[in-house]
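So this first bit is one chain, no partners, the form predicted on its own, shown in structure tokens.
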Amino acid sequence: MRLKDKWALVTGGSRGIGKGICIGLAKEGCNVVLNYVGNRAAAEETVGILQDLGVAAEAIQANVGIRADVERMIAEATASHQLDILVGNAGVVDMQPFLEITPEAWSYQMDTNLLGSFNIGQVMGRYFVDNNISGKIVFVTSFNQEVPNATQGVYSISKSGIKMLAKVMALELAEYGINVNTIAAGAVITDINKKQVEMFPGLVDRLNKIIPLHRWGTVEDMAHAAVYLASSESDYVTGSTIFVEGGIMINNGMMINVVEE
């Protein structure tokens, strides 16, 4: 097992990609602190799955967009064990055409996605440095960090910001032996993009044609990349992005949010 006896904190870990990453880490022997913001039942269900895999697991509520919440969560998580890995996965999207974006929608997405990544990245980075831990930090972004989609402007901007945040962190934390990378996820059907699928009829089938591998991604696909970046196998990888998107970047996104006549 590549991560036996390590401890990871996974934000947004109760459902979707975060849940899949938690399970992938656990299968490699990693103990998990699962962060959630509101759905305690889903978090406890995921904790049970992880424990059934033979690892220690616990859930801590915190809104990553609130600095005090993040500091409390890290203090609570590290009171009884050392954290070795951070997977920043918490994220939200609000589908709005550019001319209809509201200040509230901007703040909602930026506070969780970009500010949340900064909060958790800086607090964990300081923890690693203060405790002389050669930690691994992984942020889950999206191929939208490179290619915007219609109605997903703020989301795309926030993900692009996380990409640069990770590069800045990788540059300045390298001397402490801390690796910082991102996973640019492709199309994966989770709670976060159900509205997108509903808004654009035929999107699932259209993407299956556009994506060179002719299928949507799975949470397991994302978990495989996270395990690699969390393990010693990626010790010489930092400031990089792994695109786990079936090759859709080859087609440059192809204006996926289009309703066929």
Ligand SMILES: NC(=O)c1ccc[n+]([C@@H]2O[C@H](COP(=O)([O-])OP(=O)(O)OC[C@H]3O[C@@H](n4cnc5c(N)ncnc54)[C@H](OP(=O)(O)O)[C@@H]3O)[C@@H](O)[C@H]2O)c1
The other form holds:
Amino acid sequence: MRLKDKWALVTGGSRGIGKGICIGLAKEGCNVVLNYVGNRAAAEETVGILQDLGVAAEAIQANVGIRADVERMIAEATASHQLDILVGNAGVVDMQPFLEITPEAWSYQMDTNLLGSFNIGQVMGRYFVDNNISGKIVFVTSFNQEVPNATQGVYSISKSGIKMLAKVMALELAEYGINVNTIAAGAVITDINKKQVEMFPGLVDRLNKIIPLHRWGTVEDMAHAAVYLASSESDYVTGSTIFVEGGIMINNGMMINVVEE
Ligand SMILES: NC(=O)c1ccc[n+]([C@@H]2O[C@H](COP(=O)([O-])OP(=O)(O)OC[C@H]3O[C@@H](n4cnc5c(N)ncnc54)[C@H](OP(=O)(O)O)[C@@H]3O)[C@@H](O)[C@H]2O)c1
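The form predicted together with this ligand is what I want next, because the block you gave corresponds to the form predicted on its own; please supply it.
The next block holds the full complex; its first chain is the one shown before.
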């Protein structure tokens, strides 16, 4: 077991990719504090799954976009055990064409995704430094950290910002033995894109064609990368990104034409 007796904090660990990462960490013996914002039932269900895997687990409510919430959560989580790993995964998306983006939609996504990553990253970074912990920090971004999706402008900007946040943190925290990396996730069917998948019935098949590996990602795909970046196997990796997106970025949209013609 690669993470036996470690403790990880996973933001947005109640559902979707965060839940999958919690399970992946737990399978390697890692105890987990999982964070959620509103869905207590889902958080408790995930805690139960983790405990059944034989690790200790607890859930703490906090909005990562609110600094006081994040400080309270970390104080609570570290009161009874040492944290070794942070997975900053909490994220939201809202779809608007660029000319229709409202200030509210901008704030909603930037506050959760980018400000939330800064809040959790800085408070945990300070905790690691003050306690001489060679911590591992992993942010879940998206392939949109590199290329935008139409109608997901704010989301893409926020993910690009997290990529640079991780590089800044990696540079300045390296001397404390802290590694900071991102996972650029590809498309995974979760609650975050359920509406989109329902609105565009052809989307699932279309992506299966466009993606060079011809399938959507799974939460387990993301968990494998998170376990690697949380473990000592990645000690010489920092300021970096693992792309777990089936090759979608190397395709440039060409394969769909080839397949269709
Ligand atoms: N699914 C994809 O295709 C995809 C692709 C690339 C990247 N990603 C990224 O992967 C991450 C997880 O996405 P997902 O697909 O698993 O989404 P999801 O199923 O909608 O889950 C979102 C999680 O984030 C939590 N959350 C939302 N806002 C929060 C806040 N302000 N403070 C704390 N927690 C908050 C939710 O908590 P509650 O349960 O309490 O609501 C939930 O646990 C996101 O950063 C997303 O951008 C997803």
